[in-house]
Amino acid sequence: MINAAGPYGAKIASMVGIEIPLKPRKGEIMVTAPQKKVLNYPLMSATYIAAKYDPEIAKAGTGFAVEQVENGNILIGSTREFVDFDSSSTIKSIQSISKGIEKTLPGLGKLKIIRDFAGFRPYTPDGLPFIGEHKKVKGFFFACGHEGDGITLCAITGRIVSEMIDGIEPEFDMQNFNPARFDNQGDK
């Protein structure tokens, strides 16, 4: 069995008696009305990326990620909040996102926002995913906890997990991704 349930990974693991410190981290995004082409590439601030590893940075509401999609809509985000699975939009989040983007790309602050939505990233305390078989339950493999990198890393994660299932030793050192790496932390 492979637990690739993203932000629901801890709930699935608990069904087989495994506790892992994985929790949902909400990201809220604003979408503009379609625009003529203004962005050729996605842009992300360093603080947006650093917030993945330091929740205190995320609390400050700094950083941004922005991308224009094929039909012309511009996606502007994103927050990183611990609110369980509450996907509601908040004025505080919209203001935080707007403030972050206006500093760098002031023209985007004048665009019409047509909607706002939220999704959930699977957060782990060390920022690393759980990949591999858990020592407590033979045949129970993890492929979750990538936070915002899951789509980007899905191909290599799938390859590594399939090799592990086939008994092939991965060519990479996988110790940092061990699903049991947080076991017994309360015992120390």
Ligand SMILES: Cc1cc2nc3c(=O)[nH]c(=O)nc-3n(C[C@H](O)[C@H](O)[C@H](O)COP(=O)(O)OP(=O)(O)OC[C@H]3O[C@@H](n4cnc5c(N)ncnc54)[C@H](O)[C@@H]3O)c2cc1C
The other form holds:
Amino acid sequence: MINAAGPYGAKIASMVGIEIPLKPRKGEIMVTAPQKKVLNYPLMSATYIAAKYDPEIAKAGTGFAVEQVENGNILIGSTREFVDFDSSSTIKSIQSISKGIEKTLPGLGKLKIIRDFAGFRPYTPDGLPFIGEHKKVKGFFFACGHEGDGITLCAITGRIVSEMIDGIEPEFDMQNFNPARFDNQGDK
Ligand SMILES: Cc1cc2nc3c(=O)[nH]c(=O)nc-3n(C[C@H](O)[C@H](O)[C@H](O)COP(=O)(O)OP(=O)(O)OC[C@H]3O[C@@H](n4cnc5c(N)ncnc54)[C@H](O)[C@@H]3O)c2cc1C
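Moving on from the form predicted alone, kindly provide the form predicted together with the named molecule as a structure.
Next comes the full complex, and the chain you just saw is listed first.
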């Protein structure tokens, strides 16, 4: 059995008696109406990445990640918040994201926002996912906890977990991703 339930990973683990400190970390994103091409590449501020590891930075300001999709909509994000599974759009987040982006890309200061939505990143206290079999329950594998990098890391995670299930030693040292690494440490 593979626990690949993302932000719900702790709930699934608890069904087999395993506690892991994984929790949902909300990210809110605004979407504009389609418009002519202005961004050739996705753009992220360093603060956005740093906020992944430092909750104080996440609290102080969100940083930004922005990209324009094929049909012209611009996606502007994103917050990092611990609010359980509350996916509401909030004025506070919209203001904070808007301020961050306008400072760096003033050209985006006047846009038609058509939508705002939120998703949940699977957060772990050390920023690393849980990958592999848990020593307490034979045959129960973890593949969750990738926070804001789960899309990027899905292919390699799938390969490694399938190798582990087949009894093949992965080519990487997987100790840091051990799903039992927080056992007996409480919810850090
Ligand atoms: C705003 C935002 C921006 C992001 N930007 C990026 C980015 O630029 N690059 C990147 O790599 N990642 C990004 N991420 C992170 C990425 O979305 C996650 O890391 C990734 O989705 C985690 O993948 P997953 O398969 O582990 O979990 P999920 O994609 O959450 O999938 C878990 C699945 O499990 C299912 N599930 C849960 N409970 C049960 C159950 N009881 N029974 C059956 N099924 C169940 C859910 O329905 C869901 O389909 C972003 C996330 C957010 C919120």
